[in-house]
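So this first bit is one chain, no partners, the form predicted alone, shown in structure tokens.
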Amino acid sequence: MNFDLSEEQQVIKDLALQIFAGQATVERVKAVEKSDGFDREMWEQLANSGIQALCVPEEFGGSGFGAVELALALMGQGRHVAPVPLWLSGVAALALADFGSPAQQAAHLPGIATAETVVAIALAEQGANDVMNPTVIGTTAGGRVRIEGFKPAVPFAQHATLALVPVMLDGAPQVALVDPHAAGVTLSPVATTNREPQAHMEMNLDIPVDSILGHGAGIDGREALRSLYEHSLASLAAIQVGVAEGSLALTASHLSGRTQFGKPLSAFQATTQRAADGYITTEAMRVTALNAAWRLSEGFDARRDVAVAAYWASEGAQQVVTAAQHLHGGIGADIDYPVHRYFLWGIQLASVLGSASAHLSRLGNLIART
């Protein structure tokens, strides 16, 4: 791919820098996460200056844009570390665009391009955490379908008016589109490492048929299942890959300023070298990443790259916040300075993203396979 930026990509990705930037300033986070970690206010001006839309088609009320343009604005929400669900809403909406019904479209893409509509995603599982094969069951009957399941720590559940559910429906994996309010639903709200928002969810209850992923448009379930997973997963390492980079520059900040022995830190070979593995490292998660999101954005088969990029994102990012809070020393560990809340993300986030070695070991069977 070409990794130069076109004139959109440039001016997407600057304004999300600088609405963050501005908006999400370590005072705010800190009282957002002591609130219901939800930051509403950021929400609003993400949704007026057009960053909600990107994802969702021209004719419900957005831009047009895909995966890249997606990942480039999450970039800036990891540098920040802002309590928003942006990368819910925008893998959502390509979720509709892409395999929605005429219906499904109508009623849920305006919402998200004006931000009304607060998407969660239910994509992990118990146990080994298969997200192609989901345990939450699905039957057909009369014009209706019944959902019987749990699903644990969903993000922004207990926000959100719509959240999409992996089902197994009469034995094909298929995508519902849920009410996580509606009767039936049990949220319970749990704590997270990154004070993130997030429920599971005990699900008992019918909904009409017409509310599966793309029913009567004649789609593939597990394909879009598939996409759904694939774009989540190079979406979160989009965000990590911001999360290294604020990690870094607060890093390179302290280092440059922090004297030792009347040098700055800046000075000991042994910390620049660190420092400089970091930025080697976010550079392999950046390059790893944003491959994805183009390879997903043009339609091709994108699976090996998803995985590279997943894998970077797990291990890399791991490696580099926990090299950030070394390379502080003492105030490193205050979980008062900043620093702290970015190594938060980033275990967070690996977590969510899966095991390294799980990525290997899926990228290893699709290369066996071909």
Given for the second form:
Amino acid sequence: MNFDLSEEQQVIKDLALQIFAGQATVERVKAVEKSDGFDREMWEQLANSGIQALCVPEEFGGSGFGAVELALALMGQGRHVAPVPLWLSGVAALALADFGSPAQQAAHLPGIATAETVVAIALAEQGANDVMNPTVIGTTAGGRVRIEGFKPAVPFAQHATLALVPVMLDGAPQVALVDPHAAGVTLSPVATTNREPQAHMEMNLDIPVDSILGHGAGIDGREALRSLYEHSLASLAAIQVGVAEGSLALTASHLSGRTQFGKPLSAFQATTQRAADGYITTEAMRVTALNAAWRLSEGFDARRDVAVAAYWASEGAQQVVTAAQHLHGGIGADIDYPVHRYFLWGIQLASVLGSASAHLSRLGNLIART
Amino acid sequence: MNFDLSEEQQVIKDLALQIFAGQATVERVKAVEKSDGFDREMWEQLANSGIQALCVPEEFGGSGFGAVELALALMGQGRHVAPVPLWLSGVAALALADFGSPAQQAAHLPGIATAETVVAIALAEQGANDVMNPTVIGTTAGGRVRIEGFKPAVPFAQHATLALVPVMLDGAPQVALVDPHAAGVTLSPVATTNREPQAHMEMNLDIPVDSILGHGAGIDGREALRSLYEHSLASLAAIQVGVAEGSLALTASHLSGRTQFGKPLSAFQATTQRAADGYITTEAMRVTALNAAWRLSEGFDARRDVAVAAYWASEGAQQVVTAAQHLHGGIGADIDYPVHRYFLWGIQLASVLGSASAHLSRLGNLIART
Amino acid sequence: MHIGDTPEEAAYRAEARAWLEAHATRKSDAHPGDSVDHTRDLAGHVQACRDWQRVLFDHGWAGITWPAQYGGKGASAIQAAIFNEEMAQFDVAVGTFAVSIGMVGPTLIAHGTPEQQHKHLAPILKGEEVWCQLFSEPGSGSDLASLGTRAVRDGDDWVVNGQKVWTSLGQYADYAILLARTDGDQPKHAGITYFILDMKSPGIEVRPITQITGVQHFNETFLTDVRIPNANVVGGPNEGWKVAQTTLANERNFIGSGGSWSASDLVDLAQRRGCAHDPHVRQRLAEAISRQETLKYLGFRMRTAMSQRRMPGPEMLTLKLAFANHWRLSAETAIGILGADAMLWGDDAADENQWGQHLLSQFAIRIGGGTDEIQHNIIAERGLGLPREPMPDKDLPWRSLNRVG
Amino acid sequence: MHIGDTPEEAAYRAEARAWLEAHATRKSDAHPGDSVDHTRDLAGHVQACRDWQRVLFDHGWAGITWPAQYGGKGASAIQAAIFNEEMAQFDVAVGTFAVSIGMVGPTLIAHGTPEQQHKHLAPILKGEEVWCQLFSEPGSGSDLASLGTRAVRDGDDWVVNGQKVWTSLGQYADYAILLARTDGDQPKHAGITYFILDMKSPGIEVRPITQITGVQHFNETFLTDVRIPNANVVGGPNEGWKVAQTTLANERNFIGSGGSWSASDLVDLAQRRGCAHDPHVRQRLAEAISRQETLKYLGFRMRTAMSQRRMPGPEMLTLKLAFANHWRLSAETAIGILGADAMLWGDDAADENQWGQHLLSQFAIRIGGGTDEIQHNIIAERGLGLPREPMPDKDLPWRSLNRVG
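Please supply the coordinates for the form predicted together with the partner chain, as a counterpart to the form predicted alone shown previously.
After this comes the whole thing, all chains and molecules, with the earlier chain placed first.
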């Protein structure tokens, strides 16, 4: 039993944090928000240090790490609200490594490792958002698959060269590998709360049958989708840990620096108790997110662990960023000051993750079954 | 639109508070807890001032007031956690006045007015606690009614001379007037959290058919039971307002009086912000309880109003008394200090009222229907 | 106690409703809110507010609670509330006059000179004067009395230098109420003067702040050698703190009784999104209803007091906090109902992005008129009788304080 | 990172389990908890704890983390946790030695003289010495360092006078750890000495306090001219505050990792009461599971640090607060499930009144080892790097302080 990071993990964590701290300056992030929302210069820097390659197996040019190492890198991203599609690359690498056919691995993993491939994952559904029951329909006919359906708000879809799309293929869930710029895919970019580039994806196209994840490799499509979903939740939870941390760091510096009634704000317990609550919540987020990532990386049943981490990541982060925003007073509302960005990320990621209530319901179902 | 009390209402409120403040001293309450839990001396004093007679119509020796005036008196009781069965008398008077047959009114109301009659109301059910669907079964046969069933934890049953018992009479809900000491009724006194005298009531007896509330007067039994239930909830909510108020008053005096780190506890915002939260919650409890009582007293549909008041009374009071108890630190745990009594009352009354969640569910059903 | 319209009040309500039906369009799916959306066209919204205020004035519905001698109707707070409740169901533009009518008017009525009252009160009611509030400064925050904008007497004028922030609609305002330091040797509360400032005076620069909501409702205002005639002092030199209290109390009451959206909008949203029968969503809706009912009765109680010309007591302070809390929780409930759609913003968001705007607006509500924390302190003191929090700097000369710019 | 037993740990766990199976009875419906219930027979419970501790010692399971030179096993915090996890599934009595083993032992190991260590450590492990803690006073509360019990040097002895409160199991204790003021001219933290007190000394009067739970676990202790040999000073005269920190840190860690009941008890309760499928109850159960998982991993992290002989850092302070919070919320959930039955108490209550006891026990947990508020302050300071709260009295001579009690 050891909750400490290994030396390798510590190095990855420090390296990622260092890149994000150096690259994701407030000025840069602000400039990227005003352009297309994707910091390609930072993306390059990350690639130079092998961050996108973390979870790509060694034979395809990566380091062969797993969900824990990805989570550590993502915490650094969240800490600096850096606008790059890192979790998408990481989760796609793991999905291809675990479930992809040899041909699919050879086709996609090297590009992910070099960061030339930019990935979108179309998890969200309209309405009930039941990821395990995709509303996009796939129909096999003569070696090809007809894909029809709509996916709202797909992160980075307009920048992606590869989209992972859950589909109900002839009645069973599968993951399709789709070129988001292929004919038959209509992308409608949408404005989002935290300025992340997203697009609605309307699909009406044929793809080869070997574009279904794991085609011919004898995999269980439902398990592949579940794994994709659980790794996505664990990764988003890791980003949220960083977001919560970052918002608290700004808050601590605001409270220490600003004087009111002849004392620093930090001398008023009403502010410090609230900030301390945020710290406690962040630690709960951190240990549950690390545990979920670890269980996934070991290949254990992680349904309960992922649900717990996702619950904290959704509920906890909202609490922390709301408190941080409030504790900044008027200055928090001014978008020239960076704290609002943490609020927007925290809220946005909670929406991507799914509501705390939904995760509790999943957990409740798991409890009832045991 | 006027939220102010009338002069008469103000007099009633002041009078009741004065009696409770004078009679329900910490020493007296402590002594009563150690004996049978019913302060008969205080009961006499209240009777001398006509408090039990408040809701009895004038022709039966009362003052003919309604739910608002009863609520004002009960707030005073809660404020001093006075161990007397006042809400039971008040609610029974209103039920008899509104739904009783002339014979029932003549038989019971004068005794309630003089306080010789002590009332129990057997609302609680085991398990789901659905008051409107009583599990006690009544069967009419030849001018008599056979009553069979069990009622848990009936407040003041062992002291009562009249018990109002919801029954499912030949398939429809009704309220039966039962002598709790009659043959066929087995009372098993039970210990309770706040030391209130209660007894389980096992019933297996015949009563005359004219002991069904409103017999021969053409009333709707379901409406009579609903009214009894709603007046009970509104009355308990009023007591909770007083309990919350009282626990905050003790807390304020503790925070002002105790010195730590060279300052009174009240100089620490961590304590004062928490106490202020309690004040806000108490005001929410107060206005919703008064509104529910007023709607009932006007004979309006008060389902939504009572559910809202009961929600606050259950959820809000628990928050307030828990905060008050905690803010007292170690001294709160010592039963020689009075604050624990407010905690126990708050928790106990919340259980009598039914859970906050149950009231929200009722409210949710009302919303869905509109 | 009578929780509902008396016959007289019902008649007044009917009269108001009839007049509104004749002069405005009832809100509907086609007209969901302000016909000129302030989040999209702030200038157009301000003009629409001016126009509607003129209509109100011309038909005798302006300044309902103001005494008749100042052009008002001398009616009760309850009548004003009735009119506002009815008006909230119509698609009319009103927000711009919150400061002018809600805060400046009552302050001038209480503390202004006859000349000041004569000059401004009627134009305000007619929609001719939009006012803004130059109180907050970058370094002052909750500690408003620490403000450092200086005003120095020079002949018949005062010369003002300094910087203000969070100026609502400063870029559209005709006049401002301004707090400035006129004696730095006094303790901080004692050296402040309250001025009327003509926003067309030379030396004023207004710079919009882009808020988290994307709107430019607020501004920074820079004052450089701005001259104000001495006749524009309200309440006497160095007496400004007391005058400001009237303004701030009205601001709190205004915020606490504000908000034109209700829990039924949430119920409606849940129904449209097909999740009104989800037990967890249902529970949140019921909580929202419970909170809203509480606000309603807290509001009734406040208006009862105001109608009796009693100052709202400590129990009224709860209203603003309860309102801010309701706002936050309801917005969070809406976001939960929207699910993944809550990620969308602006034109792409559901329901014209009103839920996203609500979520972000919570912070302004929780700060305006005094932060949540300050309100809690006041409640602890006035509601629970706890001793006032010791403020070590309150008797020191302002000049000696360790301030941050 | 490895969140789960290594092969070595699994072997240790199997060994522990096998030994426990051979020497104790596994909990079951017939043996739900401590066979001698401390809420009903406190004296019997204390004796049962002594007996079981002796069994542990005789079989080499006492003082798992203590160094071998003091009679311990020199094993890691993780091994101790594994043993305790397994032991929690058996019907054995353990609570009485919380102070002796959890706090006194580590303090004497860190700060005691060789003679003190020799005299007490082995007897503690053998279950021969029950200790209590004489720290709190009626007037001190969270401000422990303000304590006023005086100890005056007289030849080879110190003479102690004063009053202590919240003495756990004082009426059964053989020894106490005592904090007393030995120099009133120093600032409050600097004039305190830490003593070992033989509870059989003349002049000690222990008066039980009836708690809100109905139990007399705590006492008031009156000390009148009690003599303590100078050899019983731990860590030197006026050095007591530092020594006490070791005791208090161990108390916090003990409370935070405590609690032998789990969220599955709640699930079980809901199932027995037929409401496990109520969606609202289900949601509360899922929250309880989430909180408990968090405690589990916070605990893993703390034990990892302790196994590496690192002092638990600020992130560990969260454990006690999270634990107290979980305790409170879970008890409230249970009360909600019980419905009207929650009104019953004592023998009439469901499940031997464990839920009522849990509800009331929250307050002791939220105070012991430092109140919630104090913990928050420490977290703000050490976890977030906020400046320490100014304490105006910390450098003043204790004698000059305005104390109560």
